[in-house]
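Have a look below at one chain only, the form predicted alone, in structure tokens format.
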Amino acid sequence: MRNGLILLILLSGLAACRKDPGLQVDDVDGPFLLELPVGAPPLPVPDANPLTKASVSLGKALFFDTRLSRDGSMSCASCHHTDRAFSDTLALSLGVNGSPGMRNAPTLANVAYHPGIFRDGGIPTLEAQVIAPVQDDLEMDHSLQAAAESLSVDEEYQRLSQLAYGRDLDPFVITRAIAAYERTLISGWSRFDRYLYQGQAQALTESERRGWDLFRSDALNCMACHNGFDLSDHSYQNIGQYLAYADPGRARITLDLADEGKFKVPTLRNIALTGPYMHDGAMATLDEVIDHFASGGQAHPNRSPLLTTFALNEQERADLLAFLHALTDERSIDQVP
């Protein structure tokens, strides 16, 4: 990644990726009526970037627009697939040159609730995060200003930009519109949610209920980190994946060796859709993930003390996997027409 990129992001104060031919917004803007699932906390939305029909519609169109990349070959959606809960299918996401990037692109589901963006938490806001993928030479390899200039010829973009932000399309608008759209990607529509938050006991099978009991048992200790509405406490943990990490993880941001190998605890929502797993996509299946945690991980000096070894028989493993599959949303998390 280019030198000084993090500093650029923090100083810029900007926000932030197939254009939708069905884009329709009236000439008068208004609030975007986002539907939150039962059990979801209030959505944190900054006063400076409210969700409006124009802002989220523009943000969605930009998210799918390949003109954000230098050669017009990729958009934000190239690494965040709608049918995979806005995650990638590759171990390491590919950039415009077809070369692998630094990490696996995680799901964007419930990203509005995250206190830090990216797997190392190096970006503080959604409004700032778009600068990195657009300008990273391993990703879109473009200039945000140059992208804005090429996109500004689009009359519909200009109309929506004026409606939402009272100004022509520019980097300020691009980053804020995409951030607005990403905030609407709310996960919480699974059978597990119907079971837990709506009291529908039959929403889960017996096997899935046994898996839920295992998941929250002291023996597995999964809920030490995977808790709350997002099934993640959004902390940074070293899970002993390696004895020596090629990617320093959180230490890349803090410059503290005690943070080496620590990455943000991922949400387990839609986990059956978001493989391959881990920051580097090194684990292809949920079975591999379970095996890793059952082993307790490797003895890295920063390995989390929350990790514990455990053993599962064949039925228990099947039950745990069944529960994890029950975390898949039953409807699209994209609410923008």
Second form
Amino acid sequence: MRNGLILLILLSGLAACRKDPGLQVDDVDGPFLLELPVGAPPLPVPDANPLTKASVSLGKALFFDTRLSRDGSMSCASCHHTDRAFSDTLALSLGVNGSPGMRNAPTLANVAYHPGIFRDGGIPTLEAQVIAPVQDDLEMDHSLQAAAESLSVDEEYQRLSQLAYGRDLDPFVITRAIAAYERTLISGWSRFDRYLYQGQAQALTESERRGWDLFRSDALNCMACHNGFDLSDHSYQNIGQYLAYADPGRARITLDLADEGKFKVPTLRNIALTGPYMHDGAMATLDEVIDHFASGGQAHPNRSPLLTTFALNEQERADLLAFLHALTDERSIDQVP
Amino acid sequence: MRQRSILHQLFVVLVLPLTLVTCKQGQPVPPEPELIGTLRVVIRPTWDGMPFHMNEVYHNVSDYRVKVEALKFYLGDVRFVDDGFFAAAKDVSYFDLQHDGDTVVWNNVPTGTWTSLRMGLGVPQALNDADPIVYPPGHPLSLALGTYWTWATAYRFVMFDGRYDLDGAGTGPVQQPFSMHTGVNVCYREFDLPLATPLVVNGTSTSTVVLELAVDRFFHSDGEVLDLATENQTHGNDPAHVVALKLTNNVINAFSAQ
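Right, and the form predicted together with its partner chain of this protein, after the form predicted alone?
Every component of the complex follows; first up is the chain already shown.
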């Protein structure tokens, strides 16, 4: 009891000494209790990086910290906007040098469920993924070590780092904390979820329900890949976007020409918010996307055999679009205070 | 017949190894070297046998004008060798020739007298596949060195960058860029480097080994030419690694030890 009182007073004293008023997280003890939507599979969390209040709070603060970039101009959130389900509005995000990146920044919603990170799946874990944007000269163009050194002067960061990982803030902590935060970005709060997983038939309009029927029809065959809770099987598919791809896609990782032009099937959650679409952001609207799939795509040798051609009348197109809009979450996917 | 065959197999499996063990026991076992030596490793680049300088224009085997702007590489799993006996000396070491050479000191290397080195050009697979975040600043695999391919979650092995001009008689600036980075496990290559004079490592003083690196040989070996006109880029995304493997082979053949 006496020790607890001393600790409390000591912590209060430390808090009073804080120089940076920007970050102040009070409730940081214990595990972070993530609320999973009905229908969501158990969250895969590595034993070595558990979700704690300290780890996810630290990760969130780092996610929005521009000191992770070489010139202090951009953070992770610069390309993963909270109001866009953590995706970007640009076809190709701009890095600190003003030059466009290689690919369209995808939504981070449900990224915890992805077996491989990035559109080519080349990064095995969220922890390893953090290194890439920080050190990529087309993105933040910084050194993770240098970033850690500049961030470690922040006393609140150090406090959270010690609480979460028992060590001072360093590249290890940065990668773990940001990964922990990203793992909490769970989408599953749309009207479609209420309709499908909670039996609320009225959650969707008639038009949206017709769109859902079209979506799961054999004629459109969307669900061949866009299935499961994340509306993606996370497989790699060539959708015949080009006859010759400037970006090798999955083949960059596997070095197998049979994988050229294949990219990870994206989630359709919040699809109305995450345009422009495709790996290079080449399609600005959902109408363009529907047109592409209706055409069956171009005859690339690796084009997925799952693609079909189809035709939609005006009403069917409107219904399909309405359904896709019903996949937008009704609440924030960010649960970290 | 079948029973005889089984007896024969039993003999091979049980009796023969005993014989081998007996023979082995009769051989002298070399003493385990102590890991208390210090070795200074000097990389001395040359061009046609003369000292090499970064950013200087040279003529390569194709009579192209060539200017090297960056040359960095890893040597991995270095072992000292003598008369068939191997002693591990260094897991991985990084060299950056930006100052026309590089010198790295290896501590805790095995003492003894050694006649050759065996090493790999690149980062051994176990280290290449490991999490890079654990290496502190100053470690050859530290992320701070910028040698990690984040997209491939692997290290680059050889980073060879510069400019070239196909006109060997040209006098203007050399402008066309070449950039050849090797760095996936299939490009890791072991090679042996006989030492001109035996390397003596003891626990009392620092020994030195000078590895000469003939940069002009980066463009040819074994009668095969790496032609900058068509082979000037490689970044790990060629399924066959044609340029990367050719460069790897050339670099290995460019080493010699004094």
